[in-house]
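Listed next as structure tokens is one chain, alone, in the form predicted on its own.
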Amino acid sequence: MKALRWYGKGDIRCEQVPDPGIEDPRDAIIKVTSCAICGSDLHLYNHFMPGMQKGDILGHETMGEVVEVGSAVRNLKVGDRVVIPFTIICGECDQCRRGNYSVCERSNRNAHLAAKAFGHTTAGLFGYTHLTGGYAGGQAEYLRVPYADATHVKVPDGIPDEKLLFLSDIFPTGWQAAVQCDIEPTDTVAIWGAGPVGQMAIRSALLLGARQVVAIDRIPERLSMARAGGAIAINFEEESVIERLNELTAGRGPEKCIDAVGMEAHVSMAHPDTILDRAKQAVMLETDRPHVLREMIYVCRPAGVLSVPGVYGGLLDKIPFGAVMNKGLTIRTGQTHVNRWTDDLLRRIQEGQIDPSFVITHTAGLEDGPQMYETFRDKKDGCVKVVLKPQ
């Protein structure tokens, strides 16, 4: 089969690899009908995420048709149409029973590596670092799904892939980011990053009843999409984020702040801390660029909430924790507990409350994947979200 494989910084190749097969009675094999490139994939593409190995198959936003099931899988059959969440879950451990699926205790086959890095293991993830299991991803013609009886979202026929695919990650990720804010009708929700997750967070915050939502980015196409979704847009290269947010909130600051940027905050001469972060990255004094976290902590209203769906990988410097403590801020983080939200979100799609396909700007074949990675990373050609069609 064809698959997109990682070979190092900026080096993604579409190559022939052996088809996956059943390895465990709880496995299933799906024929991939649609997959996507996620902002998290760019952390691999830019080689900021440790634990990658040459030849790894990428991709964690995938859906398709079941073509084979293991002997222990009772709730799937050949021909079923499924979305595959990016988090692999056993459905049986203590964390899965609590609905904390992204920290499943069993699905990371390299749990000892994750425990060494983070203190405890997290769930296995498709197409990601070997710290999360090193599983082959779904930017391929076929995908082996471990724990397939738990790790799937069965979806109905008659709805296009484009409306359903993002149940695998960015839609529940944006939704969880907003839910974690405990949004009230009087709230201003400020969202840093108007990429795909930020766009989903904007619409989720409005669905959950926020008074006003503010999107902060610098890319005109993203800001235009944010405005179309109902947000007030701030271009941080043209105006002061802090001054504008204070203006929009009568000086009180937003009650809720969402970081949909993560470890690769834009480096700008207007923000000296981002230059210092980049220099420290170069000499291994820190791993991530946390400008957005610093700005959220500064501008958030006292007793507010910071929600962090953006991916961070390691060690951050100069975080003003004194402000966090003295302002009484609540910080909520985490990879997405995808299956906790998908029944509700699938219903909202079916009822027409939201059509997540609005975010797609580019569709291409799998063989065009390497070029699409570059287009997405460099935000060329108005690119906000790429969907790949392997078949």
Contents of the next structure:
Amino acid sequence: MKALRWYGKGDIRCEQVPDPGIEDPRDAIIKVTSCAICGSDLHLYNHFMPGMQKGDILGHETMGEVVEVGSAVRNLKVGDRVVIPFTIICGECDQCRRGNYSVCERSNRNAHLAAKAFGHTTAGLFGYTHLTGGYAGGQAEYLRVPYADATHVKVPDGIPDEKLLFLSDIFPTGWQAAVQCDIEPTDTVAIWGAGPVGQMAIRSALLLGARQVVAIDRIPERLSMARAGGAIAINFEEESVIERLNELTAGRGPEKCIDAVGMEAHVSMAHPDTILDRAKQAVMLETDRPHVLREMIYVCRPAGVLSVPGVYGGLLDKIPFGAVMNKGLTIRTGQTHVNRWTDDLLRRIQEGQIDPSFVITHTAGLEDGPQMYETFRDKKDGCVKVVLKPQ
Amino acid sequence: MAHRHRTRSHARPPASAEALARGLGWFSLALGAAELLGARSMARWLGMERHESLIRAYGVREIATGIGILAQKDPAPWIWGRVAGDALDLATLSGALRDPKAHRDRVAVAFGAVMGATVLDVACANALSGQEPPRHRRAVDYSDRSGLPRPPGQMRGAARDFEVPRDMRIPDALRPYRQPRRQERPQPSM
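Would you mind giving the form predicted in complex with its partner chain, to go alongside the form predicted on its own above?
Complete assembly follows, chain above in first position.
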């Protein structure tokens, strides 16, 4: 089969690899009909995340058709149409029973590596480093799904892939980011980053009833898409984020702040801390660039909530924790507990409350994947979200 | 909604950025040698005699950075290293601008020169890192991409029927708006 494989910084190739097969009775094999490139794939593309090995198959936003099931899988059959969440879950461990699927205790087959890095293991992820299990990803013609009886979202026929695919990651991620804010009708929700997750968070915050939603980015087409979703747009290269947020909230600051940017925040002369962060990152004095976190902590209203769906990998420098403590801020973070939300979100898609396909700007064949990674990274040609069609 | 799309491939950074990086590498070597060998006269010219050793140390730093830029396949981290060095230089010169013993007019000239170099360094590092300034890109209008069946104003609160799980609620004491008593959300089930 064809698959997109990682070979190093900026080096992704579409190559022939052996087809996957059933390795465990709880496995299933999926024929991939659609997959997507995620913003967090760019951390691999730019080689900021450790734990990749040459030849690893990428991708964690995937859907398709079941073509083979293991003997222990009772709730799936050949021909079923499924979306595959990016988090692999056993469905039986203590964390899964609590709904904390992204920290499943069993699905990371390299749990010892994750425990060394984070103190305890987190769930296995598709196509996302050997720290999270080293599982082959879904930017391929076929995908082996471990723990397939738990790790799937069964979806009905008759709805196009484009409306359903993002149940795998960015839609529940944006949704969880907003849900973690426990939005009230009086709230201003400020969202840093109007990429795909930011766009989903904007719409989620609006649907959950925020009084006003503010989107902060510098890419004009992302900001125009944010406005279309009901957000007030701030281009941080043209105006002061802090001044504008204070103006929009009568000086009180937003009650809820969402970081949909993560470890690769922008670098610009207008923000000296970003230059220092990038220099420190280059000489390995810190791993991530936390400009957005600093700004959120500073601007958030006292007793507010910070929600962090953006991916961070390691160590951050100069975080104003004194402000977090003295302002009494609540911070909620985490990879998405995808299956916790998907029943509800699938219903909302079916009822027409939202159509997540609005975010797709580019569709291409799998063989064009390497070019699409570059286009997405450089935000060329109005690129906000790429969908790849392997078949 | 989606459109088929092809782009030409150019994984490498622009040639102009690579040429600029090489130029900055040679500039680092030259400046480093001057600081290392001429630290005393440089310190005297600036009126910063007490900082002669510091200037020499900065010279070593410049030489190391220059070697890194010219020797490594990917010069971007080393150009960012130059940016960090610029920050140090500017901090040192800022101190001298307030020092009555320093020749402040000459220090101001040096400060301006370092500022110019910093702008070049950041532009070069951004170009090498693929962070093309947005003004060079073609903006696309996505004002028709709401994803919502009705205008956003009419969709506000359409999902208020969703009950935030207990572990993600804010404490009642911090709640500015009193909602009707919520029912407990059932624990997730597989």
